[in-house]
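One chain is shown next in structure tokens, namely the form predicted on its own.
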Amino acid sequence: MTETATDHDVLVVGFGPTGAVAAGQLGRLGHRTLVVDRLTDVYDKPRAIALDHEIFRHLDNMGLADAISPHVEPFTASEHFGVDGQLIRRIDMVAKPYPLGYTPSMVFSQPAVEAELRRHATSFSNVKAELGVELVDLVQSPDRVEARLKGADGRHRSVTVRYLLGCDGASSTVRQIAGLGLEDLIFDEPWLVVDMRVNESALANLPQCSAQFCNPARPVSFLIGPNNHRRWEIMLLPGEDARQMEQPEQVWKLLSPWLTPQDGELWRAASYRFHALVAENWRNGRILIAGDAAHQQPPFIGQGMCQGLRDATNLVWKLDRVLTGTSSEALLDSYTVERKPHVIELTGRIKAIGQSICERDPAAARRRDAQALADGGGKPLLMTRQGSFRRCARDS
């Protein structure tokens, strides 16, 4: 069968984390490829803050290791402090040597990490890039789709692909418009995130590891990122008002117990509501989707961003076959049954750890507490990360 010419090969809608690699992994491969992103520069605040060393792997192969290193530290022990403040549980790094050559756990600058991945599939002749451009609407036909666009100036455009790839984000335009619903997988809690960029003399009086507060009154999460990079994740409780709760002067409020104003810069303060959802189809026809475009989870051990880069490097080479004419599109069905299973399976233990650190009910948070310690002989349960991720999902 031949195929009807069209503008390109692949539309990627959306230039995050997910798009780029997919675009880049493309452009390696030699297909026509466009890729549009609603925003005209990288999103200049951090978002994603945590990658594993199965992620570094895809991006070693993809020529990215030297590059993004620069940005990327290794994860710090993580300490969980119970009720009264105890500590009840540590998490450190399994020893060497790595399982897949690299740390298993590392924290990243976003904004620069992006920008890399950016360059990266730009740098092929074959990948096209348009920023400020907006998708509004796509209709497909059995050989092709029809992609609708608006550009920064207002003025609006169609090209045809031969495949659409959605990373356009968990409120994808795509998505909607393919038709393809979300199952709920039953979490959904307010939550502010609020990184600083932390002056050089405050940082020796806060934590030097990373920590899981885990007090009913108001569960707290904190992060060390690169550099003087520092993220907190601040349970918001019922009759809190999230727009609010971003406002600076609530934001110094909550972060209190740790810094002043005068200790640093407030880099971003966001509120989210935290979900696990996942697609029910992550295909219709000639229209894929990845990234949060096709799954949510709460990000309690930071495997988000990761999900959707698996996504791209799963969905890419199954592309690449159907592309050249190597295997029938019905290879690309086989997409939605490896992963699906993956995400749905790895939500559940996501959630089952942050039932255990989030416990509202004090009593219960207690017993907790009680069994971590008996886990370790009356002294703080030491575990590896790797090891805890089982663990903590099974126990709760």
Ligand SMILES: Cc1cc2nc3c(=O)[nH]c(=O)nc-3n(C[C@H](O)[C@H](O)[C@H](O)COP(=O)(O)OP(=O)(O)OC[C@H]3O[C@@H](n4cnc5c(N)ncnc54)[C@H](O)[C@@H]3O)c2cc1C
Second form
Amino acid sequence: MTETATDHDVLVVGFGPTGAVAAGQLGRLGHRTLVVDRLTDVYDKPRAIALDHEIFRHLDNMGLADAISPHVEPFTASEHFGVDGQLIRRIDMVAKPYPLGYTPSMVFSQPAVEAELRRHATSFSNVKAELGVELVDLVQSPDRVEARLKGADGRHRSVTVRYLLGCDGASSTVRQIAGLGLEDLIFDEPWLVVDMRVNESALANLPQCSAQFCNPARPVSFLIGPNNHRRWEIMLLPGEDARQMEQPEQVWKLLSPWLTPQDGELWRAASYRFHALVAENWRNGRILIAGDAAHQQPPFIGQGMCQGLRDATNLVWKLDRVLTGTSSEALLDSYTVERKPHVIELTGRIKAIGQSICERDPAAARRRDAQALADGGGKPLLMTRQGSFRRCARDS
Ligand SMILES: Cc1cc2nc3c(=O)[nH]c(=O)nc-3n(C[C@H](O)[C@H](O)[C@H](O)COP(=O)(O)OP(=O)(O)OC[C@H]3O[C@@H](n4cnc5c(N)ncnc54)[C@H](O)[C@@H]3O)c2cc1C
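Any chance you could show the form predicted in complex with the named molecule after that form predicted on its own?
The complete assembly is shown below, putting the previous chain first.
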């Protein structure tokens, strides 16, 4: 088909990590890219805290390693404690030399890294970013997509593009308008996520490793983030009101085994329902979705954002070939075919890990503890982080 002129080659909806990486890669390849986000700035609280060596390699290939390194640190070992508070498992880094040449697991500061991803994308003169601009509607025809945008001033305008990429997060407008339904991978749990900036003097009183407190009365994850950032992910119990549990007095009660209000700044406390969902199809003609718009998974091994960055990288080289006429549009069909099974497989492993560490039945939790110690020859089992992903899936 002969392409008619459009305002841009690609519209990226959403300037979160997935959209920023997609826009940066499209920019480097010379495509006329418009990226819009309805927020006027980077979301200033971290959601993702962990990334892995494969993702760091993607970012390094984009020329971003130096810019993001100040905001990234190695992931500490994680210790898992059983029903009676005993150490049952210790998960550490694989030994050097590291398989991909980078630290295999890392923690990072999401707002700072996202700001670098945006800076990179907008460093290309062919990438235009508009903040405070919301996609409200879209219509596709055989040779283009017409997107209706609402500006910060409330005014509407239309732009035409050859392809539209929905990186607009979990409640994606693009996914809904394109009629791309979600499959439920069956996971639905309420959790409270608490981020603290801990005072220097109180850091030594906290665990020096990340930890999973696999107590069936209330499973809790403790994560050591960069600098003085510490995170607690706390399962909410049946009957607890999520909004009420976010209130500072409730949060301090939950943190009382570790900290008092004098020990640091409560950065944020937010309750989430952790879901496992995947879009049935990730493409409808000239409309494609990526990142949380295409899938959501519980954060137990820190892979949600990583999956979105894999989506963007898988898709952009294909879009490049189609936009330059090197490949036919059929190449884009391989995007869902390649990415969806990977997301489903990884989500299955994440669920298996979650089910093991978050066992609520005390008898089953004791069996889990006994098995872990038996696997370690009567001592806490020592594993590598990447090895633990494989093992939990196999044992489930
Ligand atoms: C508690 C928690 C912990 C997590 N931990 C990890 C972790 O350790 N590691 C990891 O890899 N992942 C983790 N994740 C997941 C990770 O945060 C997400 O997968 C990631 O942020 C998704 O990025 P995204 O760009 O796809 O979507 P988002 O970050 O949601 O960005 C979507 C953007 O689209 C914009 N937008 C939405 N609708 C419109 C519209 N109509 N028009 C214009 N703009 C629009 C939004 O304003 C937003 O900026 C965690 C998530 C949570 C909740």
